[in-house]
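The chain that follows stands alone, in the form predicted on its own, written as structure tokens.
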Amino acid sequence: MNTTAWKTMYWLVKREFWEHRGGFFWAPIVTGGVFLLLNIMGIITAEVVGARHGINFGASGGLQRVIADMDAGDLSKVGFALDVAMYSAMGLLIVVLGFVVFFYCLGALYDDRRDRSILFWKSLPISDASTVLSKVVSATVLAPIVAVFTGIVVGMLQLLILAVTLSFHGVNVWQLLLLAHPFRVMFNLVGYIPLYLLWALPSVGWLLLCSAWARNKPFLWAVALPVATGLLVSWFGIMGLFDLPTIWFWKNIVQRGLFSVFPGTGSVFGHQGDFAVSGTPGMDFMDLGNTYQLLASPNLWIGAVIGLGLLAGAVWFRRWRDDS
């Protein structure tokens, strides 16, 4: 891209952000706030219940003595638990991000035709390819960046709240915080974004294609077509003709086409045999090296190529279908 193309893309993405800031910005902010509020309420409840029943784990510095008696291995486990506390903030955020990206892609091209604003945008010297690409960037780069940085802030606040709570029970706050690895957590979370872009391409391509093609109810078409096809495949045992189980179609076509926009699905299903992700499932997502083993999977790259083909179809429909 030349300088003019970069500036055009910048303003197109900025337009998407301002038009959908409720999903891109406020949804993760509100989710993070609710997460922190629920944790604070849980801590207060635990403290009140403990006080009513005379339970005080920090009496006479008990917790601090326990930490002081720990060896290096035990302290490492404590640090791991603190890292999990920071990662936990992303639990709700990745679910919200998945739904935001899913419904954003479904309406990204359809809404322009429905409200006839496509006529205005087509009057500008902006290609259909640039328009579609700006929506892909918004879905797979902008939205995850906002969610990740919100998760980092919420995770740090969660860690601080936990440390302050334990300080009331005789635990040295600074000693506790030094056991955590906040910079590693930040690095890992930011490092997931490029992998998410590649993994989400099939879903993003399919949803944008339906958004550009469907005359009405793009959600129904996007979900009904793959699900109905899957039911037909299951009913008639079509995959048996290729010496493949029926579950292969549901996993590699339906699931990849609809749910790849949800972060973490590559790692969750990666240990089940179709992908080249090794290691013990569960907490492997906390190691960026384990997660990036997905790059060795043909499934990832085949899905990315198919996603690019679907995006090309979205560009074609964007160019020729401007009816509401």
Contents of the next structure:
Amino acid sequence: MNTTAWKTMYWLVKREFWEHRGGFFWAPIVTGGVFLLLNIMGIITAEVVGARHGINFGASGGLQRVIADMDAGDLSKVGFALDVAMYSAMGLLIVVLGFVVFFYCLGALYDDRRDRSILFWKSLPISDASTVLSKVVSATVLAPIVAVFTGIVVGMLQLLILAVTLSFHGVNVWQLLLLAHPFRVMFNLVGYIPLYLLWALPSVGWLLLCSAWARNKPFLWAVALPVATGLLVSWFGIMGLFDLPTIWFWKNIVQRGLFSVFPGTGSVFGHQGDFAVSGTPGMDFMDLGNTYQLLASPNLWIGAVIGLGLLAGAVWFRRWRDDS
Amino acid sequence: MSAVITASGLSKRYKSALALDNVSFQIEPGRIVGLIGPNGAGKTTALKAILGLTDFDGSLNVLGYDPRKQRDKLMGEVCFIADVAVLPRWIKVRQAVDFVANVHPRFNRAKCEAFLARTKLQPEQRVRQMSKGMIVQLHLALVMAIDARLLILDEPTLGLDILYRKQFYQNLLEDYFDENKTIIVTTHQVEEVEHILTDLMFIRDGRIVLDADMDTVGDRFIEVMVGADKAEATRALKPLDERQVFGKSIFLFDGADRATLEQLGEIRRPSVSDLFVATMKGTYA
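Previous: the form predicted on its own; requested now: the form predicted in complex with its partner chain:
Once more the chain from above appears, this time first in line as the rest of the complex follows.
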């Protein structure tokens, strides 16, 4: 792409951000804020209840001594627990991100046909392929980046809150924080985004296709079509013709097509059988060396190719759908 | 100079109806063409074909491009205002200007800002907070700042009050139109555009029933007002239309001899709306 094309793409994505500021920006921020608030409330409740019952956890410096007595293995477990605390913030954000991306894709090529503003966008010298591409980029790159960075900030704040709480109980804050691996957590989260893009392609493609094609109710079409097909397949036992169990269809077509926009589903559903987790147990399965084993799975690549095909369909419908 | 639009054998069939029926026409640069027809006559379909928004049969050349295959290039030199309500409701004035400035190579930002300065629009104002008239002001400011060769207006002033309507066409004529530009406009408010048009095209049931420049229209069509005593004689000359006003009859003739008519009564140039009504008689019957 030349500079003009890059510039156009930048502004197209910016346009998406303007329109969907609520989903892309405020949803993760508010989720993160609520997550922290709940944690703080939980801690305060625990402190109040503890104080009422005369328990002051670690007041005599006992907790500090416990840590001092820990060997390397125990310390790594503390580090693991802190990493979990950091990832846990991300967990909630990921669910929110999944919903945001799902509904964003369903509306992306439909809403402007419904309110006829497509006639304004189409009066500008922008190709339909660029328009669709900008929606894909917004869904699979922009939205996850915002979510991950929010997750990282929330995770750090979460660590800080834990550390400050513990410091009231005589535990040295900074010593403890050194046991966590915030940079590794960040690296793993940011590094997961390209994998998410590849894995989410068939879902994004399907949802955008429905969005560009449906004359009304794209949600119903996007969900009802695969589910109805699945029911027919189950009813008539069609998968038997291919020597495959019926569940194969549900798992590889319905679930894969609809829910791959939820981050992490690739790591959960993407593998045929077990995959080897290297490193010590704990949160190491989030290490990129482990998550990227998905690249060896044909499921990922077949899905990505099908996703590109669906996107080509979405571009075609965007070009020729004539109903506004 | 070559034609801006050349259409030949243009046809478009929707499921139930023929929207365009083997239409051929040519539009030269530097013209303001009024495409006028009753509801459902095929005006919007014709414009959509020109803009590459719909598929069709036949051949169509717009500024040297085929709108079906070269739409992206074509839109660099064509602007259109579909109707009042198509600007996205969430967008702010500032965002709209920023966006168009950065994706349209022929957009002149200073010009656009000068147009906006003449309105009450504020940079942070969203389209959803504007009245219809203000939305059109914004859209027009964006479009007039684009150095396009062809501007297409489909019912641009629908639902606006008379102040906005007058201002709209005045702005177009004073600040936009020149001999290198071409404007095609469809509207039902014929009286408001008839003084600015250079060409007139009537479309009915997917066919073009009149395609002439305004001078030709003035030569061809004559209205004559006659008293009751000469009404029979006038009727014998086969007028296009007849109506009664204050006990007198007004007859509309197409291509009749001017001298003959002058002897029958007072002659004058018919208004476009009278011509339209006469031509379209029986459309909805």
